[in-house]
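Have a look below at one chain only, the form predicted on its own, in structure tokens format.
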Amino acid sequence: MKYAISINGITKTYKDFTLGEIRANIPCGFSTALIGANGAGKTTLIDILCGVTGKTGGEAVYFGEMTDIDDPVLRNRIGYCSSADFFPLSWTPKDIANAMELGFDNFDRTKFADLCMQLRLGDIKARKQKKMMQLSDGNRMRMYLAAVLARDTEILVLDEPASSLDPLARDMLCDLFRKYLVERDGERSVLFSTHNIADMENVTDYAIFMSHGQIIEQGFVEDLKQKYLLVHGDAADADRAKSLMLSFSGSQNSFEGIALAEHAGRLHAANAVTEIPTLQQLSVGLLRKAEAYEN
């Protein structure tokens, strides 16, 4: 399998937080979600991969051959977008287009205008244009996305792109991801971070789960759904099932959590019901388990 990015033992040490050692492969041709609670280290990892911040140790290999993130040739192949203040708040869409043209030789001004219309940002050729500071958080993110998608890149690396978007805009973002991936017949990739996967599940092929600066699980979504089970049942059977479960939450009437699929037979013997989990349910279960371990 080809990898868009191979992460080999990357670490970053701050006074009150340590990332890594992170080891993961971002598969080429797919959309990968970096999933974790706020403070898990997702933004730190993305910023390292895109050269926004330095690393303490380790290495990232891009497209199987490049390691210097400061190489302008490599930067031209990566479409990076942060979640906040990506452009100065005093800029207009025209300012953004001018800056992107100067910074990247693969920026398409016409495509940027088309994307702004598609994302309901209006005609950027209009004489009177709003500055970034006049836009809502959601519309600022749409502007960021229009700018990065107007470049002809090989991987998109986006930090929390859906966090400020409404449900309709998130659905539009999923469509844009799919279009981006199919345009190069498997040669493009997407890596995005999120703390809430629900609205992005149908465009996530590969998932990397992070907690407290560490990767706790990773794999193709369909494989993970075969590895784990969603478990639920009546409260009267909770004690029998709990010892077989990785995460557990219960009420007066029922219980729910996740377990390894290899325990399916014993769970059924305990009168528990098992199902294939959604990615959201799997995320909650794995992150609950990690939090319980840390505490």
Contents of the next structure:
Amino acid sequence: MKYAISINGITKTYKDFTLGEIRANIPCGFSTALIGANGAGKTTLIDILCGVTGKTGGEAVYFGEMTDIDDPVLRNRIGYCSSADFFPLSWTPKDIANAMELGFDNFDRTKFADLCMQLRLGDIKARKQKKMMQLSDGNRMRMYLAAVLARDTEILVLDEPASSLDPLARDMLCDLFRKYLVERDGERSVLFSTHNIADMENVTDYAIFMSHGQIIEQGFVEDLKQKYLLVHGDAADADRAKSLMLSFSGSQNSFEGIALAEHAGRLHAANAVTEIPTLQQLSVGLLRKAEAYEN
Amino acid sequence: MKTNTLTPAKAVQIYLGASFGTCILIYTGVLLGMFVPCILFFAASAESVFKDPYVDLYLYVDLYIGLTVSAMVAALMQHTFEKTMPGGKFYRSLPEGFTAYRKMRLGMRYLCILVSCLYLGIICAANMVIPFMNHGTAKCVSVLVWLVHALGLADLIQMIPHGTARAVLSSLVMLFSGFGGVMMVYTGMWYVTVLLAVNALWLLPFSYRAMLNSYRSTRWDV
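Now that the form predicted on its own has been shown, please provide the structure of the form predicted in complex with the partner chain.
Zooming out: every chain and molecule, the one shown earlier first.
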């Protein structure tokens, strides 16, 4: 297996928060979701991987060979965009194109113009252009995406790209991810963070779950769906099933949660019903356990 | 590769969005836009407002020139492009990273000096056609020297951790420099200006390096 990024024990220490040690692999040729609650450390990890934030310890190996994130060649290969105010608010699309063209070797102004049209942001050659501060949050994010996708990169690293987008735009984002991945036939990768995986589920191949600055689970989505089960049943059977479950939430009539697939037989014996979980259900189950939200 | 050919002027364009030449024209235009109406107002109201119009008017005009240019330079120098501000993460994700920031800071110094030169130069030229300042050229040169010296002080002030203290102190130093340049000619203490010019020779490179080292370790990628 080729990895776009291998994360070897990265740590970052703040006064009130510690990230890591993080050990994870971002597989090459796939779309990887970094899933976690607010404050889990997703943004910090992404910023470290893209050289926006310095790390306290550990190392990341990019494309199997590069380790110095300050190397301009490596930075040109990474397409990074943050979730809010990535560009100054007084900038117009033309200013963005000018700055991107000067700053990056691989920015294509024509592609940027096409993407702006595709994402319904208008014509960047128009005489009157809106400044970033005049755009809605969703349109700002579209502008960031157009700018980063207009570069010829090998990995996209996006922080919460879907959080401010409407459902149609999220669907368009999924299409753009797929197109980006197939363009280079397995040589390109995507890493994005989210705290709501539901709308991005069908474009997620690999998932990394984070909580309290640590990775609590990672793997290919299909493997994780084999490893875990969604469990539900009547409240009367809850006590027998609960001890076998990783996360549990119950009401007067029923219960639901996540359990390891290896307990399927014993769960069935306890009259619980098991199903293959969706990534959203898996996320909720794993994060509930990690964040200690158990009822 | 572009990353090796990034000049201070191009770095300024990446950070400000507009080209270096456009920035010079805009900032000089703003300064002149503030200067022209005020000088007309001073001239129109000289008889009724000032006790001794010929002395007071000259002083007000001189001080106003010092004030406007120093305020502009103070505003430009306070652009520190923090990570938490809009665009902060974009700047930090550039291939040249901190090198681009370093070049931009140098470019901002050039921008401040060029805008000041252009603005004060236009005022000197105008003063030769329609005199409104005594010793106009000497005052403009003196203000320029004080401002260039203050650029070094402003960089040292950028090393103060507290943001508000930085902004207030930096503005005060700049305004003091704008007035100081004028007053030195008024009081005949021109030798202070000469001393500052000599002092700037070591202060500017020293403060530039010190500010960059401090910024990188405390505010660039923390």
